[in-house]
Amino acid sequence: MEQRRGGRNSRRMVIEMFVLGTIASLAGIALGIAIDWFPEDASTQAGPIDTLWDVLVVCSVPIFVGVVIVVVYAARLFKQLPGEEELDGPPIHGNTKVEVVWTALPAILLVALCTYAFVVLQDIEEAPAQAAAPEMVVDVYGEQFAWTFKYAGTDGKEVNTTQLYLPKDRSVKFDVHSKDVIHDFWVPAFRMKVDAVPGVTTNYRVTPTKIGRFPVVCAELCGLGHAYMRQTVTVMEPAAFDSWLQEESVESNAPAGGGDEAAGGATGQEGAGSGSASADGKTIFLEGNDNGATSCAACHALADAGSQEGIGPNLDRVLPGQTAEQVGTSIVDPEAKISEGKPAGVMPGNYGEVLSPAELEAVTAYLVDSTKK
């Protein structure tokens, strides 16, 4: 073993390792920066985060290459040969200077990178000092397996929606909540994410910079339907967003009663076919209730409600022709019949408990009436 160690010019070996490591590091850094790791960036926070990623690549690749080269050379030079199975390795005192260097340099690098990351985090979390419009606050609610969003409407009353709409170039603060288990609110194009924790309000802010539609996903395993907990955020021009918010404010705060009730007809708790029952049913479909009923619109597409398809089936396709009894059974016993192409075990099975008989009747009547052809 000593002969193998001394039979090779150590200086030449070190130079060879350095040259190979430099070439491999430069190639790895170039490849790491050239790879398009992330989706399209669509917020002011995305730029600093992408730059931080590039810095980490530049620092990490040479370290990885250096470790690999040392391991490969050590395995090649000091591998065990036949007949050496019973031999002990020669005693080595070590090199104090080298030990100090390989302890100090990584420590300095880690402190520098952590400091840089902290500065980036502080910068992207700060509200804009000067903004053309005041910062908007959106409450985000995660539940198995959908997101719902709450805005302050133009008249000061709440606007609830299952699809997220945001104005371009305006700071938005998300207050994130969970109704059941831990979720994680993440818009990859914004680069920001935070856990939704039961009983705790977490938050972060972004300023969207691009018009378009971007995925909203859950980044925390939250149950059988986790992979389907996907919705979209639509970034709009400020004027278009203001128009949308005003329309939603009017619709969300319209009187619950329909024409029949105004004429002295049945209330929402009487007769499933009444106009007010449909109105109350639509409200429950869109928002759920305070007793723990999940918003149906978060998972199901229904043209009359303006909701988009999620983890659940499109109701405009599967409900026509069904009786009120069949629809009601599907609500309280969702496992009785699973639509083709949709997963089992993800729709809450507690609607029979969290909806009162009158609410269940109202939702059933609304679904039957709104899907008639």
Given for the second form:
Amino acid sequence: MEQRRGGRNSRRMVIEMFVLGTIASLAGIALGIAIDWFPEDASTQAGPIDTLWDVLVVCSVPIFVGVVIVVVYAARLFKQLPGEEELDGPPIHGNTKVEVVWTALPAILLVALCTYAFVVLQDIEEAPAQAAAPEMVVDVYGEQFAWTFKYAGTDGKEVNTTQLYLPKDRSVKFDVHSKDVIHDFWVPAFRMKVDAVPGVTTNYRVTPTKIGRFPVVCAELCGLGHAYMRQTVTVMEPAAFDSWLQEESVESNAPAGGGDEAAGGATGQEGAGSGSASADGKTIFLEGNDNGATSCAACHALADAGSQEGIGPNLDRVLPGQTAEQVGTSIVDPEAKISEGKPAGVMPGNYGEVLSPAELEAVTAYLVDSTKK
Ligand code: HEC
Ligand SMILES: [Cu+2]
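Return one more block: the form predicted in complex with heme C, after the form predicted alone shown previously.
Then the entire complex follows, led off by the chain already shown.
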């Protein structure tokens, strides 16, 4: 029995642990690097972050393997044998050398990794020194359960939209706000994210590097509809972006009731008879109001407003045939009748309070008018 516990065998065992540990670590590292952990990378910030991740994996795997191997071997070697139930183990006096090593090594490793991570963060948060185009600022607003975006349009005009468009290869700084609870603005393909905190403006910057559409999500549990707080960002050629911004600047500042050419949408005949009430309804649909009403376009597709398919029903499909009264009820009390196949508890229930009766009537009339067959 004594022989099992050390002596001649212990040296061999330590070598065995080393060999096993090395093989397992190498395998673990290979696996950790081979696995595609992240979605496509689409910003200049993504590269350094992915490298940081790989370095962390390479450093952590051997530590994990080492701990597991020591635990497994110790359990096998020092397990209690039949007849030993009453015995105390041999007394242990510390080992200063070992203790110094196991305190110093992790401390050095931690400080080194923290320094590296800090430098990477510092680096990617810095404004690009000499950029091809001046940095752009986009205000991001989180609210239950949608994101809206505000741009400085052309000619000092303001553009509010539920669609995030960005030009490729130009640095953009997001100023992130919340209108209600804490959200978290995250574009996984850009790798950056930051909390949207009521009363505080947080920010980060990215430089998109790939043309395409990427998901925008909320990364902070913010209520029942949190999982549906998903939109997309479209990265486009700078020229395409500029003309989009130009169009939006014209459109969002057009006089009530007209000037829809820029939207390129299926507007037209309907608007003529319904006058300014319908125009107000459209603005509310697109932008909500300053009283805390969330933009309907963030969740509902409607051809007339040019909004895209979201978490809510496509209104061109479900509204035809409904009376103004039915539509009005759906807006004020979304839970009264849940649209088929759509989640309950996601559409804000406060439109009865945050929209004035006139606004409510306007948006209802606008919906009925613009979806009339
Ligand atoms: C955060 C997402 C969201 C926002 C913002 C939102 N809705 Fe909805 N809406 C939904 C969802 C989800 C449903 C389906 C579930 C339900 O009926 O409650 C829905 C249902 C509806 C319906 C009923 C459709 C049917 O099947 O008859 C109408 C009408 C409607 N919304 C209009 C609006 C209007 C008008 C606004 C803006 C004033 C608005 N919604 C804002 C998500 C949203
Ligand atoms: Cu949220």
